[in-house]
Structures are given as C-alpha cells and as structure tokens.
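This document starts with one chain, in the form predicted alone, laid out as structure tokens.
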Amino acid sequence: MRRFFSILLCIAMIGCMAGCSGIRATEPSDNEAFVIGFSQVGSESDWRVANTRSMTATFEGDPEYELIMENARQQQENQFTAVRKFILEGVDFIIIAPTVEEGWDTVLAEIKDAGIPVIIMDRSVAVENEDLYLTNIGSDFLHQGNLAVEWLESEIPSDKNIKILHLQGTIGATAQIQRTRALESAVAKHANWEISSQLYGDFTEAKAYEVMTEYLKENKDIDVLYSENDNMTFGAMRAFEEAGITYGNGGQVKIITFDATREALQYCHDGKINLCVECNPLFGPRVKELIEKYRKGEPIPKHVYVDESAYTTQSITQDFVDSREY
C-alpha cells in the first residue's frame, strides 16, 4: 500500500507534528490493509455519535481495511492537522466530514498532490475546483429545510401572523447554510411570517439551553421554534419548561427539529415535538460501497444524497420509534 513507501518520512515527521498539534500519532500498520484516514468533525450531537458509530462498525473486523479516525472537536484547524498527518503517513484514502464549507482549497490541493483520493462526507466544501475531491456524500439539507417549511405552510392559515424563533447550528456548516436558506426564502414569500430572532446554538444542547434561557428572560412571544438539530431542540425544550412556555401539539410553540434521532421521535410520538425532519447519519455502508467502486475503477457520481423523510405525531408509531438505529 501507498503508505509503506512513506514510512521513513512518517517516522521523521509524525513525532514533530504530534508534538505541535497535540493529536496522537498513529503508527503505520504492518499489514497490507487498505488504509483510510477519517477526519470526523467532532462528537457534538447524538447524530454525530451515530455517524461515527456507523463508520467504525462498517470497517472494523474487515481485514481488508484499516480505519484511522481523528476527532477534530469542531475545530477546522484540528482537521487540517489530522489530514496533513494522514498525507505523511501515506494512507490510501481520506474521508473528511468538514466543520464548515470555507477554507479547504489549500489542504485539498495538498491531498491531491499526494495522489490520495478524498470523499467529503455529511457537509460540503466550497472550493473553486471540485476535482480536488472524488465525491460528496451526505444529506440534501436544502430539501430538508423545504420539507419543514412546506409542513409549516400546511399548518398556518394565510391570514395568521406568526413569529418564528430560529435556532441555528454551527455558522458556515452546510446544514446551517441550507436549512437557514430554506426558512429565510419561505419567510420572504409569506407576509404573515416573521423571524423574531436567530440564535446561535452551535448544534449542542448546552449552548442552545444557554442562549434560549437568556432570550426567554425578555422575549416570550414565540409561535414556532425552527431548530436546526435535535440536541439544540432538547436544550430549547428545557428552557421553555423553566420559562413556563408550553410547546408541541396544543402548546403555545410549534417545534420543528432536524435529525429525527430516536429521542426526538419519541418526543414527536408523545406530542411534544410537532415535526421531525430526518437527517440520516448511517453513512458507513454507503461510503464503503463508494470506496470499493473506486478501487474497481467504476464511475462514481460527484454528489450522492441519502434518502430522508419528515415525521409528525400522526405519521409514526411506537414500533417505528423503537426500531430507530440512532
């Protein structure tokens, strides 16, 4: 494999790089496995944990593959360090789940110069030259947002004014950009819709609870919460309860959330969340399939989207919730 030709370089450079970055260096393997370096954005949500689990479970136990994963803890600079380490180690393939879209041109060019193919996973990258990566597999986040606003259109009479509180994820991440675009486009088309505020929740429950608690001290006139992932929704729900605000079916606030994890779907089934828009994290098998197609020289589409849907209390059963893998 490619990285056996770079062992001497790796030995010379990895120690220095690990010392500077704080990221543990992974020793080159002695077997003939196809080595994949995976830069995961972090472990900020239940969705991300399920995504990591899907990736590791797909490749573990398969002697033909070796997966080396680095957790970037939601810092793009950590991803740059991890990817450059993968290059020095001479891995056969690199997978990147990017923190944000911007800033990837230089690092991806370095990977291409090293002759290593790249899959961009989950989120997208904004680069001038799309030839810098092999394919992008993930969700159609704009479609997800459109599913949400279409449901809201069906729920809100055209003569009723509504105030929408928008809880945003990591600014610059593809999911944040596209889900925001869908909402803002819909609001522009509906004179009776208003975004009362856009709060930054960073896709985490703790941050969402913090900003929601502070916001609700002065502002409780909310008709709809549009929350860009489930964990932020859970934080917002806790803040609503402490502020004495009812939510869900029959409550003051209708809740729209994204991801549709098992916990969120349970809340939806119980009537506490009005709409769960699915974001499927189980990419592992599909990623492996794409890598195997690459190894066989078969054509690979530039963009691969996973199938997703949206769920309400009326459309799901307890059996469906219990069968959820994440």
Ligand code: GZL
Contents of the next structure:
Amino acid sequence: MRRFFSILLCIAMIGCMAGCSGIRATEPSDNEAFVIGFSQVGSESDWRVANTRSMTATFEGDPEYELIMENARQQQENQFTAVRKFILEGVDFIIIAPTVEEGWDTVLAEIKDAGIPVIIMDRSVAVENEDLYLTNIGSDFLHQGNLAVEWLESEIPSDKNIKILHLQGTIGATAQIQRTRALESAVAKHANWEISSQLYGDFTEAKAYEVMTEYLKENKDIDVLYSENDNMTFGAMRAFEEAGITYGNGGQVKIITFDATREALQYCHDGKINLCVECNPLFGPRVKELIEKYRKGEPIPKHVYVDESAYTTQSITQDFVDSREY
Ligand code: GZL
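Switch from the form predicted alone to the form predicted in complex with this ligand and give that structure.
The next block holds the full complex; its first chain is the one shown before.
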C-alpha cells in the first residue's frame, strides 16, 4: 500500500513547479523494511564481484533492510532505466555505482524531485550541484596512481629510458581518469619515460587479452606495463606468454596493476607481478553506516575515502596473501 501512495507522491511531485525541493524520504512503518535500490556497474572484474558481495552480504543479513540490486552490464543507459524504476517503485534510498562520470545531472535531479536520498559509491559523478547526492564513498584513485608512479621512480634510474605500455579501463570512469592522470603527469615530469601506447581494455580480461595480442604482433619493445586493473593484467600476462615476452621480477617487463585481488597478490608474491596497488571493494558496511547516520539525521561528509596501500614481492608473505578477503 505504501508503494501505491509513494508512486502517487512521485507523480504529484514530478508534476510540481521547477525548483520544488525534494521531500525527505518517509521512514517505513514498523513492520516494513527500508528498501534500497542499488544500481551496480556490472560484473566485469573480480573487484566488482567482491564489491557486490560486500554490499549484498551487508544488507541481506539484516531484516530491517531490503536491497534491490540491478546489474547495468557496464552500460550507463541501463543505470538510468534502473534508477527510474526505483523511483516509480517508491524505494526509500538509492545507491549508484556510476559506470562513467558524465551524464548524471538529469536522473539525479529526478531522484531529488522524488525526495529519495542517494549515495554515489565507488566511482564519482561529474555534476555541478553536489546537493544532488548525500555523499560519494570510494577510493582516491589519483592517490593510487601516484603510489604506482612513486614506486616506478624508485625502480628506474633517472638516466634509463623506458617505454611504458598503458592498459586503460573503461574510458570516462573515475578509476580510469585518475589512474591515467597520475601516469601522464609523471611521464610529463620524466624526460626518460615514454608511453609507447595506450590500449583500451575496459577493465576486462578478455578485452585486454584481445588488444594486447594484436599490439604484440608488431611491438615488443616494452619495459613497463601500467595496467588499470588486475583482470586486464591477467589478460596481458597471457598475451605476453604467447608472444614469448618475460615479465615480473627479472623479466623484460615490470608489471604494475591496480585492485590487489588475492590472485594478483599471489602472482606478486611469486614474482610475476612487480607492484599491486590496492583498491578496496569491501565497503558495504561503511555504506550501511552512512545510511544509518542519514536516517538518524546525523551529518554526513560529502566525500568518504577508503584506506588503501601498495604491495611488492618483497613486502608480502604467503600468509598475507592467504588472509585476503577478496
Ligand atoms: C575501482 C573500480 C574499478 C576497479 C576495476 O573502484 O571502479 O572498476 O579497479 C572495476 O576492477 O572494474
């Protein structure tokens, strides 16, 4: 019944004059769950699977909440469709993990007009009006990129010329934008560093294997692989092996990868990957904390960053790898 009145309320509010400010979400009655609509990027990587697992485990275990998750299969249009469905269903809260930063103004305004609070999770949205969302919880991707280039600076003598092959994730995603920015800024600073090519791997192992296999047919002069997530790195490693190119400690190509999934850390421990930069996906509990602060009327910071580090073969043990949750 509540949903019926919620839909009526939405229709009435959507028809209201421009500038109508959102009305705060109504709390569910005692025996009803607090319904959260969650638009997830997709299932493109091990990181994403771990992030989804963290979110579902956090809310499914709590009868006070009902989490409705829609998988956008890495298409922003699918996210718009999901969010508009959440509005019509009269959910109490919306969480968006945006595929890319641009294009969110209209649908976020629709959510605000419907009076539904929204958290942006993982990546960011590029909107003028930050009042369109409660908070953005995720990683500092520029910091991650800077950890990687600082390590490379410690590895490469200033008089040694290096060619860097750059595997990029989904173009326009905050993780891609900021990890790329860190590398390009560092290359501009170091006359002996050159980006030999930037290949588009869309954060998936299959796409990375495909573009690397094609690239390696004509180009084998590579000193460093800067790969914006582990799954693309795994695809690149397979392509290197098939092309007879060695990598990792003592190999031709130093490998830098982002996410630090257990599989990548195992390769790092075994000397096949040189640097794993952590990108923590396990922030379901933090998101729930923020929602509960909102429901109590407590203040919420506009940006919440998760803690992260970087690991090398020399800095991790097998026990550390075995202890990892994702
Ligand atoms: C980072 C996240 C990125 C991961 C990839 O927070 O958005 O998307 O680095 C994932 O593995 O596909």
